[in-house]
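We begin with a single chain expressed as structure tokens, specifically the form predicted on its own.
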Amino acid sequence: MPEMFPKFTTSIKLKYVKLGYQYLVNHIVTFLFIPIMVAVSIKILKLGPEEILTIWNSVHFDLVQILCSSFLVIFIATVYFMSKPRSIYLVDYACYKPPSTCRVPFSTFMEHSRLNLKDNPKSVEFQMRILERSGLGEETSLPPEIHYIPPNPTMEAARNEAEIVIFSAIDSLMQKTRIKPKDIDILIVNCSLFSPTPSLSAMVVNKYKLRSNIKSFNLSGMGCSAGLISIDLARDVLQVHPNSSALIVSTEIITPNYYQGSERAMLVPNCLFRMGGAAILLSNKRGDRNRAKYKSVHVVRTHKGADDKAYKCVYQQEDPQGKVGINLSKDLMIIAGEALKSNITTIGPLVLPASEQLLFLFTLIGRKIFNPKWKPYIPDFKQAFEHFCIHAGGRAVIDELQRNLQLSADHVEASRMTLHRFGNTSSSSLWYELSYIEAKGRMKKGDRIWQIAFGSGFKCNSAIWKCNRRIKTPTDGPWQDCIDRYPVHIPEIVKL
């Protein structure tokens, strides 16, 4: 006999279950206020004219009792619009296109390191293996230094390559923004690796001409996710500041700081990191408001440095020969997803809709109540953002994020191409990311965008986007004469 009804498990798609509970839970307070508000209207649409008029006359008021209370209720508005922070917006931003002179195919790059490196043969296959498993692309840059069999990297050298880059992305920025020197109240340049004096930042204000009372900061050491850091510290400074402006300059200069030696552990970084750089202006000016691409919601950082493996696990040291490097352990994807996860702790509450947090709240409780076996419930993040800017630190990294917060592969589809097209340009690599994702044409106004960075020390640094307008798919910019081309498919292993 067959049977009346079909089974539940088979006929309903669970996941349709779980968008009605977060669609109720997320609008719990709608659908408790209308049924009042019902209620009330029937309950005054009974009474009769003569009812009303009789409740009308019953009330006295006191004119002293109003003025009190129009005063509180001023008082109480002033405090609340004078604590509330500034807005603080994203004009524009600006990313550095290597010209097409400093490119370094794989064939180059191989050829280099076995001239460089003869003496060495283990060293230069480990090279090979870690390009080939990189997710590196054919067209990345090098400085024009490091083109030099052996590498050159001189002082003069390496303000060279940062006046190019860093220039670059200014007058491109300044274009864009028609924005002048004079109107420039903020200064933030980050670098971690390059620290020349005069700094970087000065180099800024003597280039531009820039006023002699603007707020100047260089921030060094601080790794790949000292981009977000300097977004902090610029909201920072905007909130004691109004009506004002601030550039932000993400770079890594990488000509002092290109390994010659042969430890396997420092030369990873030759393999990945190659040159860029980023120009980002933001603003709490009340001009700016409809003019700025985005809004500043947020921005979280995390500090593991108290952990001495977190602090060792990105290290520049010396090499038994003397020669200087960057070390990276093999623990750094381990500290770095403990990292990500008192990030999101804190990140979450903030940003994450209410059926997500009782999802996550109930599963905890189970845990520790009914049994600890059971599996954590990870947060659906997709929930809150419709774009994901993970730092191209390498493949490793992008993989375990991928993994670790259950994104598919168009979520980070923009730090894949990154990687591939420009390598790791260490902070600016999220801006890349981002204009990827505009010169595809898919941000949307009121879009949320999450960008996540990781640096020495150990950091996690997040910040939290709002999508201010539409913005039109730009015909300039790093993507421009290759956009067409991605996504494209990057192998496991590339053979050379």
Contents of the next structure:
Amino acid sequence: MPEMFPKFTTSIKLKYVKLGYQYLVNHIVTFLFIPIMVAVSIKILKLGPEEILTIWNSVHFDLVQILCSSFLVIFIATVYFMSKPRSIYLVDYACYKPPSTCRVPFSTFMEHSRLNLKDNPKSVEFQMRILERSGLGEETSLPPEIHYIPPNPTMEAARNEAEIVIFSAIDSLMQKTRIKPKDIDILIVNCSLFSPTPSLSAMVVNKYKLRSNIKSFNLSGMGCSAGLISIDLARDVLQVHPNSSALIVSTEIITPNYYQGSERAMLVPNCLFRMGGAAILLSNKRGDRNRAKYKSVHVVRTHKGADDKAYKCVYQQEDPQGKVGINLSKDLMIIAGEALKSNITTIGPLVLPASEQLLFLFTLIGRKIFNPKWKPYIPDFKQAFEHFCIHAGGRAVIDELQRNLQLSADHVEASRMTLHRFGNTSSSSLWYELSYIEAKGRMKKGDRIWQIAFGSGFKCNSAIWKCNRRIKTPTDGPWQDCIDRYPVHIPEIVKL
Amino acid sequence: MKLHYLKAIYYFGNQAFEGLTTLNIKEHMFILLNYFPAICGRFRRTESGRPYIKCNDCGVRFIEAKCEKTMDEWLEMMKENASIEKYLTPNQIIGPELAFSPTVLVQFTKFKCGGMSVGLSWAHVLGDAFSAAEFMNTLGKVVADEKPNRHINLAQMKTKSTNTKSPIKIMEDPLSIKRVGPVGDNWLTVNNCKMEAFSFSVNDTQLSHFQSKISSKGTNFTPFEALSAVIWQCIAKIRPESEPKVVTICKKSEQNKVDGNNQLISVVKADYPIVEVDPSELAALMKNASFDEREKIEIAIKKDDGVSDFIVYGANLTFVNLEEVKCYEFEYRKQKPVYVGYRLDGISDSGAVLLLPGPPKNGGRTVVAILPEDEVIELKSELKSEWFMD
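Given the form predicted on its own above, produce the structure of the same protein in the form predicted in complex with its partner chain.
Entire complex below, previous chain first.
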């Protein structure tokens, strides 16, 4: 017991020291400014009122000088305001909630797996082990055609799934934002593995009768991080087009991509990927400034494709029987960790408070010059952000990021619960996580959110948002009927 | 009861399922299954080997099928060869993997004319025909948007049979059941010969004719007793070497309405040759057979913790009284079934006879006999000649 006390008191002392240091460095300008102001005002007061008046009168007020200086001021101000990038606001977003008739409990998944792979009991056992450790719950959904034994993936079925998911999300979004189809100027749809002709964005234009001069884009093949790529693209297009709204739809269509073979490395996506989709409305209109939920602060994209191992780590290919599936390599987590480090290195200077950046700089210098054995300092991102949305790619991804960024269980709760309730819905999972945080009533005005997504390529993309207004706990949305049951404890291994 | 399977086929005309997609039909079934969690589960074995159902939301197997004949053509074909009806029901047994074997399967077969048949395969271990009919009737209620008055709860306590105060004596197995070799995880009865089913209807006039012919000394027999006595004698005639002297009778129990296997199982023994006796005596025997063997059966099962395997239907010639099964009450979108067929699978060699209510427009009864295939033709001719039935 006595041993605990010294440690306890030293840790408290350390904590206060750290706090003091942070406060000092982050507000250094104020700290420097105040003494200077005090000194100046004392000096002025010492002079006395008559002296001040004489100094005042001695300054010549020439007309030309006044005009020139005011012109200069106005010029500089105009240049500043014109070159400032437009503020991009996220007006609102909506997530698709699959009906409970599409749900796939563990027992159903295993039974179907056993019947579809009846010649490969080892593969079935492998799937069972993956499912037990996956972190998924019993309410995740697969599209209706996949419920057949064997699955029945026709193109028509894939289009049906796309229609149901995308149109529901967009209808929900239009209801929330009260926007009319004619007001949408930019449309971006991203769906990695299903890319028909005409494209999914053309499908949306056709259904909602969007304008003929709409700027539409369809991103395919870009993996689970495509959602943030779409956001980045929308931001850039909105810089060029003033007074516009952009509709972004992020989804992944499962029907044509359910792997029907028995190679183990390619069976993993079957266990994790589930039906889901989200629609987001971005805007740079002045009028939306007050009603928008979030303001976009930064989007940082990192691409590790130049490295061969990273390029091949999520690879779609045919198995020896000719069945197409996605092969996940064994070093996926290592590559993800490296991509994350790259991304953090870019993001750090943009968002971290000065105290953390200084510390990082000192340890970096120290490691280079003094002693390479010093542990690299991992900046404390918890000081820069209140909420973290980590792409629910799988339990391993969330665990890895929690470890790397030294996050607590509370910070990753949104990601884990989204993985449990909806599975890996690919690019739209970030929006389900954000919806979870709102549904729990934890989002306050001024909160900063960091969305991190990984995707094939290998890419690591981050988006940073700031909460723009007070957000009432929503009464609709995908978590509406189950939020009270969450958070749930997810055991390491679920016994099936 | 685990080796027996109940098969029911409901034939509907075109209006019942017109314009409905598979997804529409499935949606209603999802709501229905909320009320029957045990049906959605799968079997597991405890450490001692006794099977139990784990309610893991696995669900009911759904099969879609198409038939190139119209429903009328099919019903005509059935008159000649009733065994084709097996194509309208799923025929999967429980096993070899208990954990992946559904206990209830449903097959929707669409006919060329637009009619639809709903084929149900129901593992008898879940409940008797009354429970199965209740399941289908609840589906009808769900489709009509009525709330079924069932509680969604798993804890359905059966009223326990009164415990005998005497210690469990090593008794002989009761006559109504037969022990079968360990079936392991393949819940299938092994027969020495192929069993075939055939059915015939008895309309109201024929029925009252029967009853009056058999009634003697003023005692009135119920349709079940009358028909069973007649059929017992006919079967005895076609089995001269091994007259069925012992007959098992299964009737609806008057007691609790909880789902499950609640039938009253009793045994009738005749000590004299059946062929020569007057059918009214046989009917009287059946009327007076009121000794419920269920307790004895439970004791026999408990002897080794429910691990060994037994059969009831077919251990002796079995007569099952399903007159009160509400099979014609299954209404899909206000359409009643045109015809309902019932069968039992997994019957052992002695065979079984089921007595069902007849179609509402004809009244009377439908009799389904499941016998070894070489006895079927003989029985048909026997019934025709003796009792002028077709």
